[in-house]
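In structure tokens, one chain follows: the form predicted on its own.
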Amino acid sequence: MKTAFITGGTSGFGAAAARRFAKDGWQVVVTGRREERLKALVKELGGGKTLALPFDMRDKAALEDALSSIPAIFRDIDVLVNNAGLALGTAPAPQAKLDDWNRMIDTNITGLVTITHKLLPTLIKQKGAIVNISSIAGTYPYPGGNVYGGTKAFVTQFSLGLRSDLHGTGVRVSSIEPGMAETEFTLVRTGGNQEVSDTLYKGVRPLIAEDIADMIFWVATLPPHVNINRLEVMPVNQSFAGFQVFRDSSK
């Protein structure tokens, strides 16, 4: 039976993900902060091929000690999917709070490169796949996007550093880059101000989470000999937007 362990489990494109395995029959492993939907998210699926492992991406002791806690069961990952990461505030650079970037950087990178650091010997002895989410933000930068676009460039650019590195392992590596998807993200982003988040989707008919959830069981299940490098997807409604002109001739 093959394993999944996905990162960032507790709601969006990680609870989407797991559920889209298990449907499948594969064991899954979820991480989050919020245990509590953890428990029910194992519960939904079945404890006996669910794992939860509740920890703070950027608590790096927390992480060990998970990882070391795994049962011999659970332990031989085949896919890992680093899902987990958020995107604080709005604001421009020069009033943006400093404490949201560090968050920001500690979660989507650091974070991120701890765990599959961790977990690369299982996953070259599996000749698995890792599966990293990344965002259209990487790529193309928007005003307040400053340090959650840079976060997302760097997941990219190392998905593709770890492509070259694993070469001859057998070891798959793929970017899934997606654009508008309605989810908790923009809830979180402003600080759970519904309204703003209606507003950005409202008749937009944004991706959803298991539209994602799709991509990434797809990536990882692929032939072995085939490997995607990077997935960028955007609902029909978004596409690209012009150049900022600011138009004051004394600047």
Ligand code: NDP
Given for the second form:
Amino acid sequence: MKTAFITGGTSGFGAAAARRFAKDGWQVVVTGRREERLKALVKELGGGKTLALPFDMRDKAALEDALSSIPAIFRDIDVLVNNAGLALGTAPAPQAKLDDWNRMIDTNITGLVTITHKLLPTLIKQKGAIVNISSIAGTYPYPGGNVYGGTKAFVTQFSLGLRSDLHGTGVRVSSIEPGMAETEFTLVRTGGNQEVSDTLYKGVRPLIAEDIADMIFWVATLPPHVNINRLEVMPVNQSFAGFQVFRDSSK
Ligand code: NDP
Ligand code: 8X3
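Having seen the form predicted on its own, please provide the structure of the form predicted together with this ligand.
And the full complex, kicking off with our chain again.
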């Protein structure tokens, strides 16, 4: 039986991806800090086929303990979905909180590369796949995107670098780069402001978690000779805007 290891399985894309893989009979390992949600997912998907690994991506010791606690039947991981991540704040750089910046870097970059490094020997043994969840924010800058966009640019470039390094191993690496998707993402970004989150998505028809889950599953289960390098996806209702021009020639 195939096994998927999905970080950030307590909500949004990660929870939907866990359901998507489980639907096709895969075993699923799900991580996240909210243990009650992980337990509920295990109950929903079946304890024998789902493993909850509660830990904070920023806590290296907890991450290592969690990985070494994986029972033998879940250890042959075929697909790693590096999904856990967050944006904090929308303030421009001078007003942004350094603590927010560090939390995004610790989660979206340091946690992601640590898990990847630790699972690489298994993924190589299994001729597996790595699906990294990046973002359009890593390609298209926008005001207030600063460090969040920077972390996602890292995820995209790291994915391409991994592809290069894993040449000849049979391991596939993909970067999925979504635009606006309605999950708990904006609630987290705004420190729990439901009104701002609702307003952002109102009337838009954003992507939903299941859209991304289907794409994660698709890139991970294509014939073994096919590698999707990058997959950029937006809702139809979102597109590009122009550059900003500051009209004061003294600056
Ligand atoms: P959600 O907020 O719904 O889910 C985020 C997940 O990440 C949760 O399961 C959360 O678990 C986990 N997570 C966050 N911080 C930590 C941490 N320190 N330790 C462990 N787990 C953590 O958002 P999405 O589903 O939208 O986001 C998933 C990924 O998709 C993120 O990387 C995000 O940047 C990216 N993305 C989102 C887009 C969007 O518009 N929604 C668009 C493009 C990319 P818990 O809180 O339980 O720890
Ligand atoms: C999330 C997409 O545009 O809100 O990564 O930054 S965006």
